[in-house]
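Next up: a single chain in structure tokens, the form predicted on its own.
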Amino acid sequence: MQFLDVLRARKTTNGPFRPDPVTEEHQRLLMEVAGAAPSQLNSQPWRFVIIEDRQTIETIAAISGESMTKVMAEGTFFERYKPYFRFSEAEMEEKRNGMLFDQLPLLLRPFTKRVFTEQGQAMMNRLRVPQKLGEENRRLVEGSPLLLAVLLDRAEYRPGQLSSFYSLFSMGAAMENVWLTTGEIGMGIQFVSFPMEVPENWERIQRLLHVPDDLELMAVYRLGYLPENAKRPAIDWSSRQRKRPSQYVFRDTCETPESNWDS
């Protein structure tokens, strides 16, 4: 693809991807991407764990269900990021961001239009709704031919402190270069997310991975070939609306948007 296709095309990954091992060959070129990021003073502050072992993966994969069953049934998940749902073409037209649910297996469908409510999340605790996402969840992870943990550098990730905003920066376009890199190859990529959700689980990953005092777990993330003609998941959303140039660009200062762009 030429590079403003790549740029365009740029999607996570709901879905499975194929068995196949992540070859050598990609891992090396993910990693090469990675490192060609810009950062700093050049001072490189991520650091990355290939996770091939499948025992690994399957633990993680558990620690994610797990997760996304707790967040679920409690309704923490729902109440943080419920301004990002929507569940109708024209919501998803007005806002121009967020989510779109418009795939969703036969049982949750009822709920879309009460899963904020304190009785649609009593009806989906008493079907079991939170259990039967966890282990859909943990399916896919555990799926995973390769998971990817992305670490920073304690030495420039300091909260509170104006190189921590440089390291955050540095790793953002690191894994900005890994993600563009995977729809070149045939890939997909998603981030596993539940886990950070609940922090006794991200410090379990933390254990597991062996992260050392000196490095800060920051994130995970699963990848893989991705299969021909693939079918879209029981629970799928849609993320390609994007706001006009006029909602996100000014001219000169903030008081003027750009509104010339938006046709």
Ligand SMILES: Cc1cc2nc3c(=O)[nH]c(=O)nc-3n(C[C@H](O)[C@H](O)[C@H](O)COP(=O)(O)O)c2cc1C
Given for the second form:
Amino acid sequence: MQFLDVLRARKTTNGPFRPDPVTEEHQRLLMEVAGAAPSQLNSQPWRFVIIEDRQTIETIAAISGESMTKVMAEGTFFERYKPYFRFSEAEMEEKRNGMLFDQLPLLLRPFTKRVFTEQGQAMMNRLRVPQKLGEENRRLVEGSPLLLAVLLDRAEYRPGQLSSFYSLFSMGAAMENVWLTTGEIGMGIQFVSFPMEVPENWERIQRLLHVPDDLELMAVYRLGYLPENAKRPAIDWSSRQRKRPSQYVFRDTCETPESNWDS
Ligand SMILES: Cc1cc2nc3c(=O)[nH]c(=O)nc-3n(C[C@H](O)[C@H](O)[C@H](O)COP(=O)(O)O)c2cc1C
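What would the structure be for the form predicted together with the named molecule, given that what you showed me was the form predicted on its own?
Every component of the complex follows; first up is the chain already shown.
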């Protein structure tokens, strides 16, 4: 693929991966491109744990499913992220950001308008939606042939100091290289982020991975090869929409949006 095609095709995989193990050649390539990223003073503050051990993957999957059920049942997830949830094309066209929930079980569709209300939350809990979503999330993570944990060197990543911005930026650059390269080699990638929403569960993963005191666990991803004609999860979203240039590009000062590039 041409570079710009790879870049424009980059996306997050919400669905299942093939069970096939990720080849050692591809594991090495993903870590080579991660290591090729820019970093402040070439400090390379990132560290990675490649996880193929089934027991470890199953444990992280269970923690992820539990975490999703917890934050869904308590309503904290919806409360925290509702500014990004879209339930109509019209709303998405107007905002051009966020997640469009364009795949919902029939049963839930009538509730989309009330999903952020107490009654909506009570109804979802009565229908055991948090448990169903949690179980689907557990299966999705457990079905992944490889998890990738990303850590930062605490000598570089010092929250509250400029170095923490630099380290986070560098980590993001390294992960973008990985994200782009997955597209080039027929793989997909997704954050395993629900454990991050439940601090005690994030600590369980840190213990599971024997994270030493001089490193900070920053994120966990699931990776694998993309199946042909993958079936979308029962509840799924699309997030291909992007802002128009006039919404995020300015000319010379922030007073002058770039208005000639909107298509
Ligand atoms: C910092 C960060 C956190 C993210 N967290 C999640 C997440 O928790 N779950 C998920 O499925 N995707 C997550 N994503 C992926 C975004 O949802 C995705 O990049 C965005 O919706 C655009 O979709 P695309 O990646 O397919 O272009 C995250 C991305 C970033 C950069």
